[in-house]
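In structure tokens, the next block holds one chain alone, the form predicted on its own.
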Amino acid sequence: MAKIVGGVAVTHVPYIGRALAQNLQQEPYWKPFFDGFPPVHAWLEQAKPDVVVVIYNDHGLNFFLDKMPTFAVGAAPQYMNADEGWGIPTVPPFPGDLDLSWRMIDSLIEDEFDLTTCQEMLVDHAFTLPIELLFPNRIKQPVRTVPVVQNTVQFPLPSAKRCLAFGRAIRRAIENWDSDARVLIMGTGGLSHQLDGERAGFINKPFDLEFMEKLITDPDWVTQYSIADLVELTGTQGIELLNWLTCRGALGDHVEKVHANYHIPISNTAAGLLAMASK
């Protein structure tokens, strides 16, 4: 059967494609949060995953305001990068894990979960930008991918129970799959930020450093918080970390911190990085 590896839970802020593009990591406004990246591209290279799973959220490229599903999952052979431009140069397509997508789709909706399921799919910077991130050397060294696209965009959103749900479901999918294939599950978006409004600018630093560390000791403790409570907490936009809770959720009761890095602000946004291995 397939193994999960572990996860890594990451930020997707769409302005780190230029620093990617124009070399700014060591500048210091982007190095703290370069910085974090080395412990956990040195863990992936001892785990070395065949296939990434991305939960994230899609920005109007795929599903808009008067289409919008609560859970997508890709089944397609490729996915094209056609982001809105913010640095990021043009980049190879990223190859699908057909026979996962299948396996994941077919059995998520034996779990009683509604799928969108996007036999073409076009990904955005936050797939792009965190592939980009933990593979450096993805080119060289590929690997598979099935996107998972949850909305935390236009209201009514998916309950923070009901995500960490659906990422308990993920795994018995990926469990259930015959395949000798490693398996990572990555989480992107967040943390805590508001782009616009009243609170533009909003970061909570006590509650992202706080739910990092319960997402690692007990991830149940997020469900005690409706949407309208999250969304307080975090601003509009940090209403993202319901992709870290999917994929926390796939990864099982217990895990093991490998590395975490937490910087503020790149572009106005709580910058988290959370790896953590199966145990």
Contents of the next structure:
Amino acid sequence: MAKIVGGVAVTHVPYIGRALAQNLQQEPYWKPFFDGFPPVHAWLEQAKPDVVVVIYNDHGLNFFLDKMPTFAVGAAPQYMNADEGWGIPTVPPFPGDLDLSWRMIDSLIEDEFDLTTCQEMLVDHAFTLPIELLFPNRIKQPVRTVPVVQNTVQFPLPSAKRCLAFGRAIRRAIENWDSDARVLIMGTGGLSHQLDGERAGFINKPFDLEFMEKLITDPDWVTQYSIADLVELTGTQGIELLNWLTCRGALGDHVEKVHANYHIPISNTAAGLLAMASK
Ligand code: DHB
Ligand code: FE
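Now show me the form predicted together with 3,4-dihydroxybenzoic acid (DHB), since the one above was the form predicted on its own.
The complete assembly is shown below, putting the previous chain first.
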């Protein structure tokens, strides 16, 4: 049966794409952010994932406000990124894993999560950048991918409780997949940020740090908060932390912290990184 090796949750600010394209990792602005990655790369070299399930929110590239699924899963042989500006070069396509996609879709629908299934899917910065950050050699050593989109954009959003349950259902799907593949779960976005309105620039470091701790020890702690509470605590885009919660749900009852990094700000965002090994 397939094995979930662990999970990585990480910020997906588009500006990171420009830093990668222009090799700015050692610049003073970027160094505290990029210094978080070598320990995670070292762990991934041992964990050796074959497939990555990426839990993220689409920002209007694949789904727009007129058609907004709460949960969607990709089932395509490959996924293309569309140019989002910033002078970022177009990146090569990301290979899919059709077998795992359909295994997950069958199992999740059986588990009463009424998904949108996408046999064609464009992926945006929330999918591409975290993969580029974690797998800098992905062209030479390819990993297969399954995109999982959660709506964190247009209200009403799924609750923290629902996202955690969704993550736990993703775990059941993968654990029952008849394959010897090693699977990494990723959750992208956050942490606290607000890009628009009166609170533009809002960041909440105490809450972010508590969230990162609780994600390891007690992820159900988050479910005490409503979506409105979480938006107030983390910002209208900080609510992307729901993607971290779903990722955590897929990792089982107990995880071990591999490495964490937190740096304010990258662009308008509190940049977080948290790698967790499944026990
Ligand atoms: C920024 C952060 C995001 O999560 C995003 O999707 C777009 C922009 C930012 O801080 O610039
Ligand atoms: Fe975002």
